[in-house]
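Below sits a lone chain in structure tokens, taken as the form predicted on its own.
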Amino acid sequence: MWRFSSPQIIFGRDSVEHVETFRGRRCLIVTDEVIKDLGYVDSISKYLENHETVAIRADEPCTDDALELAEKMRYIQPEIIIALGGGSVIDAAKAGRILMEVDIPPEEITPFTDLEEYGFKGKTVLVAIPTTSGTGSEVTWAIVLKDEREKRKVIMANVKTMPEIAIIDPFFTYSMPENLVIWSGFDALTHAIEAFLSSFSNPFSDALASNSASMIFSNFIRSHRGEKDARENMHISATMAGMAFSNSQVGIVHALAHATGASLNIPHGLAVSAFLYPVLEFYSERGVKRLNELCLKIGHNVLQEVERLESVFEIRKIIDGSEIKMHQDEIVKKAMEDSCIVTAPFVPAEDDIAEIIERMVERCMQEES
């Protein structure tokens, strides 16, 4: 038996205009200072009579940032948590959420965890509205929070994490910057690509992922351009993939991204812009049969796709392979104790993920030579 989970999704230009359903009840806004110093807050409160804001910090959050957000939405009790921003902001309203109503470690937090149990009773109503086109954080049960101290990421999962309303308008895709179209897209046709190949994989996961993959594809170079057709068509490729993942999971690509980050503090989405191709020739010389049903489904060679991205956006150029290389050690234990590894399409060897280390190694330090 498999279950499919989703929040309502409302999405298209002037989607935004939903919030205005809102009015009257108790909303906490939650953002990050870029965010708000863009003025996007604006474009949410004005349809709204009874809100507060709470700006976190523009980093990818960690476990205690969550606890102290948890505080205030504690002391706030809002009937509605508005989220806007990227995959960190949604993140971080996701855990706090959750935090606010159970007194639990958030590393204690799985899909295992009957959170009724500790307590929860989902007071609140979660709304999600990306601002980014990559992580699909607002579709998801999934959450990553760095743990400071151990220089670790802190998976949390549980259906209960996830948003009850996604709100996907393209307009606050508009302005984003080159750099970080660049890794958002490369996350969510990650996202997409690791979807299809899971272990857990199936058939409603598999048309949202091949789907997306195929947007992407057609339209990641123009959205660079700044065309606005592509940011939208982008905006929801990348809530397809969070569908996607989020009901089959993803696997060696994420695993090492994640590592990487928690080791040398690395934007995400470029982690896994980097590990993307090693890992899709790896699977591909061991026969992974579900890359060429992949490839069949979508018209398109995935792997040569793959580094037509990563030389358009040269990749390569932008990572220190040598920085890696040094850490390679620590990289692959981390990568071993994630829990993304488990559901690749086979579970690998540490010397499997230390062969795909050098691989990316070597690709970028010939790029520097």
Contents of the next structure:
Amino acid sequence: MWRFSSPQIIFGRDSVEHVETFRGRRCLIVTDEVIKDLGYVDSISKYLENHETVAIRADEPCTDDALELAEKMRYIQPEIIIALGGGSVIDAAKAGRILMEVDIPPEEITPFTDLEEYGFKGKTVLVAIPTTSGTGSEVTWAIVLKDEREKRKVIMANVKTMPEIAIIDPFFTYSMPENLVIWSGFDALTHAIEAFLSSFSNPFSDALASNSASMIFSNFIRSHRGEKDARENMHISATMAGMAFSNSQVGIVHALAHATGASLNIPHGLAVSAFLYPVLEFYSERGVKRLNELCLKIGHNVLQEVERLESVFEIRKIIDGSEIKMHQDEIVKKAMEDSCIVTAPFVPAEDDIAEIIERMVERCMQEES
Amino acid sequence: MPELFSEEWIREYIKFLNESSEYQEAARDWEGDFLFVVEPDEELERPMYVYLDLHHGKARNGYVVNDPSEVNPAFEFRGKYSNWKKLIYGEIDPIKGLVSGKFKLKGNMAKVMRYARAAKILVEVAQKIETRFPEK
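Here we have the form predicted on its own; I need the corresponding form predicted in complex with its partner chain.
Every chain and every other molecule in the complex is listed next, the one we just looked at coming first.
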């Protein structure tokens, strides 16, 4: 027995107009300072009468930020929470919505926690409007926040955290900076591939994962060039990949990216882009059959395509391999403690993780020389 | 062939677990004891309880419990007998079993999330034991 969960999805150009249906209800817009400065909040608030805005810090929010946001939500008592931003904003809003009703440490939001037992009633409607095309947070029940004390990423997940509505309007992605287009694109691609390879994969997630991988391979470079139709396709692909992995989970690439991101403050999208090829190469050598199945299904050699994108976007030149090498033991330990590790095609040992890191570092160093 | 959750079965389980280098690696820092609860259903008349003390990659102690109020474990893992059988036969993934509500876990969930690999190995070790299942 397994299940497939998804929010209602409103998508396409001008889909943001859907917020007009919330007119008259008490709304809280959760965003960050950068999005606010870009004027995107106005594109939402103009449809609303009764609303307040809370802007969280623009870099990766931590568990304390989620608690602070929950406190504000308790005070404002919104009927509808509109999370407008990248994955971090949406994740913070997802956590805040739970913590405003339930007095538990954020880390206790796990897939096994019965939030209703703690008194969660789902008093608010959560609407997620992503402004980047990568995390898929708008359609998942996962939350990633930083634990500043332990310098690790806390992966929280519970089906109750999933937004009720996701609005996928490409308008917000047209002005994404170049780096964000690349890193978020790799994040989406990794979600699609890892969802397909996951030990929890299923026919529903497979359909979304393979389709989104195929669309990303066809649109990524054109989207980077700024072609609007490609950027719209990437936006939809990222949400599809999010739906796929939310229902089948991710694997080693994400475990390593969470660990590296927490230890060295490397942006998540950059970390996944660096680890995707070495992990797939490792799977290929270990005879992971699902990788061949994915290639056959989408008509692309996945490994070659990933290497091509890695090369086009010069990923290996950006990563400081020596710094990762220096923190290898710490990264291995954190990756092995990451819950994503158990949904990989096979559960790796510490030596396997160390070997993948060494491969990645070697590739970066070859690029440097 | 030992019967599920009998003293003999637990002895064998502890032996296998303490021989597992994989478990020792995955649960190197783990501290926490468990009460495993088998809830009766159409195939089982009375509940079964097993206590297991897991510490730093080893099982230190384990025994059948008649009255669950006699122990005060950090964690409790419970499910219906038919689901336990499926778990031991490898028909249910332990994590999926928890997410889908076939099993319930009490205790520090955040801690368990960091030892998901160890949890999987705990089940894999149980699957290695040739087990006789009690019948009604």
